[in-house]
Structures are given as structure tokens and as C-alpha cells.
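Here we start with a single chain on its own, the form predicted alone, put down as C-alpha cells.
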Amino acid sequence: MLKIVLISGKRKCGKDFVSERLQRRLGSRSRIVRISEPIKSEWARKLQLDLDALLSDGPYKEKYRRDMIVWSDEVRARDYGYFCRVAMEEALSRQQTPYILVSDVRRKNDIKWFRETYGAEKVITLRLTSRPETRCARGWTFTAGIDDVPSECDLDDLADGFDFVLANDEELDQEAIDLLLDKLQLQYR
């Protein structure tokens, strides 16, 4: 049975890191899906940008982040599930896996789309948190127009609305990842 884990959190809280650690433990039984990939692909095509650099975690992406957010908000205003749908179509067109890890859920409408499309019983929400000083140590600096807009803040008032919340301030060892997999009820053995 398909299970979809929606992973959310602020910038530099470790969404990609945790997603990759979970996938490594789950192996071929899982796939990471990034809603940002179709956003970045379309943005790169539209402006003739370097897609690989845009997909990385470096300064190139940061140079275009604010404009990408504005543009993707315009697309979402017309069709709130557009980028979720495109990301999942690409993922499901490949080899089927029982677990999908969506590593970059940022909005209530993302969660709504997944629950409406796949059923609430197949969707698990995981919120990652990190102290500001931890995020700063990972390279985060508050940026107006990025850290104070819906792409970063829309899920802030859902504190009790997540199935699981994980503080990601310390190094997560294999035991912590296995414990998380058990809580998420994802079989990894």
C-alpha cells in the first residue's frame, strides 16, 4: 500500500538531509519527491538558467529564490495543486515504490492536495524543527521577502496539525532514524 510522507520545516532545518537518511534506510522501497523540482525546471526553462545549479543548495539558487516564489505563487493562485501534481506524475511514471517521501512541503494547500488526491489514510505529515542558531550554523540568514512569506510561514500555525514533529538540532544517528521509521510505520527491515 502506498504511503506518502510529507516533510516540512523552515529553511536549513534539514528536510533534504532527513529525507535522504530515511530513503537510505528504506532503500529501493522509497522515492524522494521534491515539489520544488518542477518549479525550478519550469523557471530554468523560462529564463534559460542552469537547472543543475538551481537544484543545488548553493548561492545560485538563492539569487533566483525570491522571483521563483512570486512566480510559483501566481501559478498556485490559478491551480493550487499544479506543482504537487507534476512532481507526483514524474515520480509515479517511474518504478513504483510503496513509500514516497515528499521532502519540501511548504503550504497548507500542498497537504490538502495530497490528502484529497491520495486519501488521508495514505498521507503522513512530519514537521522538522530546528533552533534559529542551529539553522544559522547551517548557513541560514533571515532574508526579508523569503523568510516572511507563505512559502516559509504558511504552515507555522499548524503546530498541532502534524502527525509527527522532530527536533533536528543534533546529528541524527541510525537509531534515531530507525525510531522515526517505526513512528511513521514504515517497514525498513
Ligand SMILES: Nc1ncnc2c1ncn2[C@@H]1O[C@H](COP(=O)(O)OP(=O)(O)OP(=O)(O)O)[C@@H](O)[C@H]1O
Second form
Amino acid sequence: MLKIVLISGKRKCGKDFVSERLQRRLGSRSRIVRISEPIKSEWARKLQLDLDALLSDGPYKEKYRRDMIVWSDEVRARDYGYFCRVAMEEALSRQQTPYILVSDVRRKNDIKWFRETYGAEKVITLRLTSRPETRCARGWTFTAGIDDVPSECDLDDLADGFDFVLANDEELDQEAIDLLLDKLQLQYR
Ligand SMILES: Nc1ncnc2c1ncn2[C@@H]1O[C@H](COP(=O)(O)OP(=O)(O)OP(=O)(O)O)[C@@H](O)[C@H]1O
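Now that you have shown the form predicted alone, what about the form predicted together with the ligand?
Starting with the chain above, the whole complex follows.
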């Protein structure tokens, strides 16, 4: 049965890191989908930017983050599922896997769209948290217009809560990853 894990957390909480660790353990039965991918590719096309640099975790991405948030919010205001839909269509057209790890869920409306589209029973929400000092050590600095806007804060008050919350402050060894997969009820053997 298709299972979709919606992974959220504040900047530098380790969304990409944890998604990749889970994906590696699950192997070919899983794939990572990023809602930010169609945002970045459409933005790169619009402004003729370097898409690979925009997709990577570095200063180039940070340089354009605020502008991308503003523009993608305008698109979302017209159609809240737009980027989720494009990301999923693109992913499923290339490879069908029983497990999908969506590594950058940021909005209540993202969760709503996945539940409406695939059925609530197929959707699992995983929230990552890290202490501010951990995030700082990973390169985060509070930035007005990025850390205090809905793309970062909308899930702070999710009414029905997350299915699972993982404090990601320490190294995650194989046992911790397997324990998380057991909790999520995803088969890795
Ligand atoms: N448990 C961990 N152990 C060691 N390093 C970690 C851990 N979690 C995250 N990191 C490192 O912290 C940095 C930030 O993590 P990551 O890019 O996954 O965060 P993110 O939540 O996806 O951030 P953003 O929202 O900015 O894209 C990366 O260099 C990653 O390798």
C-alpha cells in the first residue's frame, strides 16, 4: 500500500538529512519528493538562474529564498496544491514506489492537499525539531522575512498535531533510523 511520509521542521532541523537516511535504508521501495523542486525549477526558468545551485544546500539557495517565498505564496494563494501536485506528478511519472518521503512540508495546506488527494490513511506526518543552538551550529541564523513568515511558522500550531515528532539534535545511528522506521511502520527488510 502507498504510504506518504510528510516531513516538516524548521530550517536546519535536518529535513533533507533525515529523509536521505530513511531513503537509503528503505532503498528502492522509497523515493524522496521535494515540494520545493518545482518552485525552484520554475523560479530558475523565470530568472535564468543556475537550477543545480538553487537545489543544493548553500549560499546560492539562501540568496533567493526570500524572493521565492513571496512568489510561491502568490501562486499558492490561487491554488494551494499547485506545487504539491506538480512535484508528485513529476515524481510518479518517473518511478512508482510504495513509500514516498516528502522532505519539505511547510504548510497546513500541504498536509490538507496530500490527505485530500491520496486519503488520510496513506499519509503520515513526521515533525523534526532541533534546539536553536543545534540549528545555529548547522549554519542557521535568524533572518527576518524568512524565519517569521508562514513558510516557516505555519505548522507551529497544527491543530490535530503530528503523528510523530523526532528530536534531531544528535548523530542518528542505524539503530535510531531503524527505530524511526518501525514507528512509521515502513518495512526496510
Ligand atoms: N542528526 C544529524 N547528525 C549530523 N548532521 C546533521 C543531522 N541532522 C542534520 N545534519 C546536518 O545539518 C545541516 C542541515 O540539515 P538539512 O539540510 O537536512 O536541514 P533542513 O531542515 O533540510 O534545512 P533547510 O530548511 O534549510 O533546507 C546539514 O549539513 C546536515 O548534514
